[in-house]
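The chain below stands alone, shown as structure tokens; this is the form predicted alone.
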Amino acid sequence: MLSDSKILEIKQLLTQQKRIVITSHTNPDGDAIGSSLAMYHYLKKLGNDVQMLVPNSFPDFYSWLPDTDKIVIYDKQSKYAQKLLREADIIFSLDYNALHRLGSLHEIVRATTCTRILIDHHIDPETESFNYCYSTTDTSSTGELVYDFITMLGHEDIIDKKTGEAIYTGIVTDTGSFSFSCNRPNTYIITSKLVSLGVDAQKIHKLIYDTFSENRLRLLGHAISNRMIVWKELHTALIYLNKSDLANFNYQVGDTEGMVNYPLSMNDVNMSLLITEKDNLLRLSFRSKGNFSVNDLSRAHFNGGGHKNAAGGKSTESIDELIDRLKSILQDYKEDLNYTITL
């Protein structure tokens, strides 16, 4: 966290006109984009002048949020970015713990000279890479954490229904709709006060989860019936899903957003994962409930990690390789696996 001393010294530099931008992780979900254009209209209003990059797409079911058209995406525009990037005071670290999480624009900001301030939830924050760091596990989201820095630096009142709506964004979607991660009181307290702004958290939930396409909808369909397998002895579930089944359902970058959840709403499933197959690398996407960490897991075996109840990685091998590996790794944490979840 921030010492006094700490949080002045940001106060004073985010009130002198900085040229700053605001990143966040490859594949970007709705924690990324709603704390980043948060970020971004608070900045903005303090007089500075605000850039927000990302490096690669984000799902279109997030487009309707104000000035996601202002979002500079590397793989689209790198030498933009590059620009930004050099001409910058000051870099915002959103939504993730470590620079390499920016894939393609790791090297690049890490060669940079300017400010880095991170905010983030993820466990381990790289700190040596940042010069302040806000950072903890416990919220919900970091939207969440947005919301609190603001108020930190004394600017509370000038949060308003737009910037309101990019925070609930981050926080509805890394709760998965208040399901998990959301057990502390001010999660709810700050998202009282955003409904009080004129945020419509009934509208914000259509536009983010009742626009699936057809074929998105067919997709989650044929992978629950065809590419589901389950480990009953292990408690555990995975979905797969390889090049040809996303090309025959005309993936767009969301489309499996969320599918990893669905496995974990059966009885006695305690871990899920999904994997996808893309541009020669394996995706590795981990939930779980209860205590069992599959952020340790991940970081063990699939140069990984996230949050203890969800977590990615990523692997080389073929799919029908990884399933054997993570079959037989499971086995030394079979016991950790067989529990019960009773209140």
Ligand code: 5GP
The other form holds:
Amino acid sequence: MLSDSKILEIKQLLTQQKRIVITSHTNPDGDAIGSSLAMYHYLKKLGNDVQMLVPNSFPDFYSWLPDTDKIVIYDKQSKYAQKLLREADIIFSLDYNALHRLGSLHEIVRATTCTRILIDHHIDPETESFNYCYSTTDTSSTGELVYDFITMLGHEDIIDKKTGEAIYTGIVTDTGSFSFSCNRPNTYIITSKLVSLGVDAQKIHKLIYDTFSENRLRLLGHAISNRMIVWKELHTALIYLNKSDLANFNYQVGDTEGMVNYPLSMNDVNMSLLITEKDNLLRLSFRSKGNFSVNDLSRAHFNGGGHKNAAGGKSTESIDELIDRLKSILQDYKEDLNYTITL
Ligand code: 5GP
Ligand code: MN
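Form predicted alone done; form predicted together with ligand 5GP now:
Complete assembly follows, chain above in first position.
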């Protein structure tokens, strides 16, 4: 958290026409894109020269958000991105807790010597890498934190509809449409203020969630019918998709987003996992409901982390090896996974 004197320092920094680069994590999600755009609109209003930068592509279903076309993608424009970082006075780090989450951008950002400001809601922020840390795990999303950050700097009144839409996108996607990480009043207080600004929650939901291609919906059907394993005794279910599965359905970035939630919708399943084979690496996506911490599981065994109920990870094993190892690891978590959610 930030002391009053730090808040004042940041406020002074941000009103001096600085060159600012806003960065977010690899495989950017709705909160990464939404919080970056919200910060972008805000910092530009303060008169700064602002750029947004992410390591790799983001799903097309966020491109309706104004100014997504201005987001620099490092994998596609690496020379330009390096120039921006070299010339930056300030780097914002949004929606990630440690620089290694920048993947291909990691080393370049770490080598910079300018002021770094973190705004994030993940566990265990790498505080030593930042000059200022606005970090808490008690917040639905980085979008919500951006709203609080702007308010803390005394600028709540300059949050406009466009900024609000970006913040709302962060909140709605990181809470699974208000189905998890959504038990704190502040989330709804801010949401209510955003709706008052004219943010159309109904339309935004449609723009994000009702935009499947036929291939994407059929891939989901294939995944659930042919690629899902349920371990009843472990209260766990998983979906695995290999390269050919993805190629057969003409996979586009974002096509597997949200898929990990389907196994979790089964009664008695407390943890779900999605395994996708991409670029000779397995990407893992974990979700849980209730007390089981997928953050702890992924940190301990799968090279990743995240939040208690939503985490990512990676592996260089084959899909079969990974599934075998997972089953054996979960024997040690059998008791932790065995619970019923009651009110
Ligand atoms: P997802 O499953 O949607 O990719 O990620 C779920 C959550 O875990 C997100 O908040 C994301 O930022 C975080 N996350 C995803 N992959 C990793 C990882 O490799 N390391 C860490 N520390 N967090 C991750
Ligand atoms: Mn987030």
